[in-house]
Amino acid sequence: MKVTFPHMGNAWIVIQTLFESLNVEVVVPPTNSKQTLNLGTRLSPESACLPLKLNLGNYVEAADKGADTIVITGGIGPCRFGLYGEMERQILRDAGYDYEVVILEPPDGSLLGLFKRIRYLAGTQNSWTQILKALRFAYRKSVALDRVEDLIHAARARLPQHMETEKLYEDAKRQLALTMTDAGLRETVRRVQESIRERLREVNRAEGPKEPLRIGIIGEIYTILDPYTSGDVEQYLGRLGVEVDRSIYLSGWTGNHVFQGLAPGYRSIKSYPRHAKPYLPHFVGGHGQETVGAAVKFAREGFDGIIQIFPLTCMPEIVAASVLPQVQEAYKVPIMTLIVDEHTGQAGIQTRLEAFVDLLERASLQRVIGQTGGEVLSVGGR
């Protein structure tokens, strides 16, 4: 058995760790790219959403490396993700790829069925104690990854050398991918944290402290976790001097959905339905309710703006998008929506981001002028 899975941001590091801890051979699909998307689009129905097309491209690329088993999570409610496993199985079979597809969800609501699937993947050589230990360590690695990612969000907006920040990020991800101990995880996070703090101290001494604009990123989980799918929105905003935060981090989603809230992860999403209740009190599938709740939370925390990202035809996010104008009006916070598909160009995304940031900067300047009685004009030289 050679296991592969959909590529979604940094999730590959966690999934690879889990299977390697259980001595299961794993094939990590290449990072999402134009080639991945082209391969998947050829096999997909035209109306399929972008994540499904990328998933299929992942599997075609992984098949070339010998993968024969796909592992994918399931879902419930009015979201097509719950159908991905079976749809992808049939599409790949028709295209001549003899994959076995293991869907990690409780069949017919039976947890016993879910445990049987986990046991099948782990093999008889691993005890349940070993399986639980591997799950726990993989989860802890996801928390460490999320902590590093959040540190990078802060650094991008404040450090003048863009490539320096990205090099630090890539180095941290490599270290986290290789380490197989809790002590190693803590040391990597500590090292990255100290490196960023030291550079910030140097920049503050040279240029003075900087308080950047803050933008909250909300939307469908795949599009906001995967940089290729979002058009590298977070990195580009950082280059524009904006600090971003995200509504969903991998460990927060895992803690809420896989561990049923027993392990909150980094930036738990458990409170979002409560925040969303005045505007969207019902579950609408996917992360629609979480999107609205996160927008309310970011608005209450004083973020300068919010960007919703989701794939074309995503019904839960379309429902959320129809509600967000009420949040925008209630909290006077600008909200922009980015809808992506295989035809979306990065240049177009960047142009919209630049215009949105310019809007927020003007609004911020006007607030400062109002608070200082116009003195900011002489200070800024405008």
The other form holds:
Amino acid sequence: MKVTFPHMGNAWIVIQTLFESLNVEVVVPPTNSKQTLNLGTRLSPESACLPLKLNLGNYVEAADKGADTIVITGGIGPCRFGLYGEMERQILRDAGYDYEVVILEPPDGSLLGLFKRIRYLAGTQNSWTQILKALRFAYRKSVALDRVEDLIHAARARLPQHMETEKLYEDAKRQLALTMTDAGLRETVRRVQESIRERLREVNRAEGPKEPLRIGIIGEIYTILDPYTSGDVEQYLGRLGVEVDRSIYLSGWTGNHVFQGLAPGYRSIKSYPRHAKPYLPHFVGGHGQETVGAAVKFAREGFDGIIQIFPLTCMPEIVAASVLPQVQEAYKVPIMTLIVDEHTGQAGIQTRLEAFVDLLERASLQRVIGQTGGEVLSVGGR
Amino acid sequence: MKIGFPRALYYFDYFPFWAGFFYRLGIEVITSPPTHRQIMEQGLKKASDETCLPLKLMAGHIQALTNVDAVFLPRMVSVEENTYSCPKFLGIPETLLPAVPLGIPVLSVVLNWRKSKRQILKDLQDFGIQLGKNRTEIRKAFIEGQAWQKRYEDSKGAGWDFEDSLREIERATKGLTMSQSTPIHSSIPAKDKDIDRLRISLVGHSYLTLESYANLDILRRLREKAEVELTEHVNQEEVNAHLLGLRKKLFWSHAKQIYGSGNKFVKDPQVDGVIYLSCFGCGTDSMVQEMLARIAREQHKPYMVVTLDEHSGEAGLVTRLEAFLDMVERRKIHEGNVSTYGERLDRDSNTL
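The block above covers the form predicted on its own; next, return the form predicted together with its partner chain.
Everything in the complex follows now, all chains and molecules, and the chain you saw is the first one.
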């Protein structure tokens, strides 16, 4: 049995660790690319949402590397992600890929069924204690990964050498993927921290400390966690000198979704529904309510702008998107919505991001010099 | 007190329940007129761009509700156990708030059959306080509503016309005159219902198949040339029986109806062709349509998907319908005995 799984940003590092510590052979599909998307789009129903298309692309590419079993989480709605596993199984079977699909969910609410599926994946040589231990280590790794990512978010906006920051990030990810001890995790996070602090000191000495604009990224989890899907929004904003924060981090999601709230994760998503209450008091599936809650939270924390990203036709996010104008009005914070699908071009996203950042910069500049727009001469004199 | 009920979305399935509920409470229910051009245009202005056609129509219908004391927008989370409505249904009271005319309050209540009946009653009773009704009154109204809903659902199995049965319900609610709307679908003379006519099944959300303005009167157009069966005509037992083969249960109530009935139609040798009526951006259809298409391919059943949006043109639809019906007819008459050799030819074809 060679297990594979769909990509979602850095999730592969955690999933790979999980299976390897259980001695299950795992095939990490090649990272999401144009090729992945093309392969997936060819097999998918036209109006399916983007993650399904990328997932299928991942499986096709993983099949070339010998994978024969797919692991994916499930759900019982109302977001259509709950049907992904079954849908993908049918599509792949018709396309001639002989995959076994294991959906990690309690089938018809039966926990025993879920345990059977986990047992099937883990094989007979692992005890439940070992499985639990592996799960907990994978979870700790995802927290470390999120911490590194957050540090990089801050570093991108402040350090002038963009490529060095990216290199630091890639190195840290590689180290995290390889390490199998808690000490290794701590060491990696510490090294990233140190190296950023050192570089920052040099920059500050040369130019003085800089207060970058802050933008909150909210929206559908796959599109905000996966840089390929969102057209590298976070990296690009970082290059424009903007500090980015995100509503959902990988471990926050697993803590809530997989461990049912037993583990908080990095940046827990638990508080969002409370924040969303005045605007969307009921959950709407997926992360619709969380999106609205995160927007309110970011606005309260004084973020300069908010960007919502979701795949075309995503139902929960459409609900959130139609509520967000009220948040925008109430907190006077600009909110931009980016909708992505297989036809989204990098240049289009970049243009919109640049325009959005320009708009925010102008607003904050005007706050500093105490002027409000309207006077032609004031613009000319500046 | 006069409560406005927009003639869109859940109107087509659950209006009888709410009509019975309010009838018992002595509250007058005003429905918006059948969709016309202006309603659609108003709706497009107020609803968000990304949302689907039925929701945009709903926004239009809300604006068409004039001289009412309040607009009623229930949050229909779930209408049967272990299912959900579409996520967009769950957010209706908030997302369509901009469409409600200024000064008219919105009444909303959560209806969630995933929870116990007692919880539903409790939610309704909390809502009743807003209306100034006590708990016993609400309980009686709830029972009345369920009875109306049951009667309506039973009648559909017997082949009743949707418009007819609803008209009956509306006649029962006090102070409601439906005289302005002329009968729409009752125009098929009985003599036309002979055996030679094609039998076409139209599956899709009730708020599309029965919304004759938005679907460009597809039902009438089809009925001119063929016998038409709808998702609603399949009774619940049959729907459930045809859901059994699924490895993973569907969790949307509408999708269950559509898939169950579609599965029945596709496997029914009496049915000559299946048309799936969908709308652009429908999340549940994107999955269910694909699943049905797969069975249709296996069963060699003519199958067509019509996707509606606010830009749908009549000529385009008519051409497609004619082509489809011609194809089905031709197949029925000329290709009754396809050789086993021919079967291999179209095994992987999408067009069948």
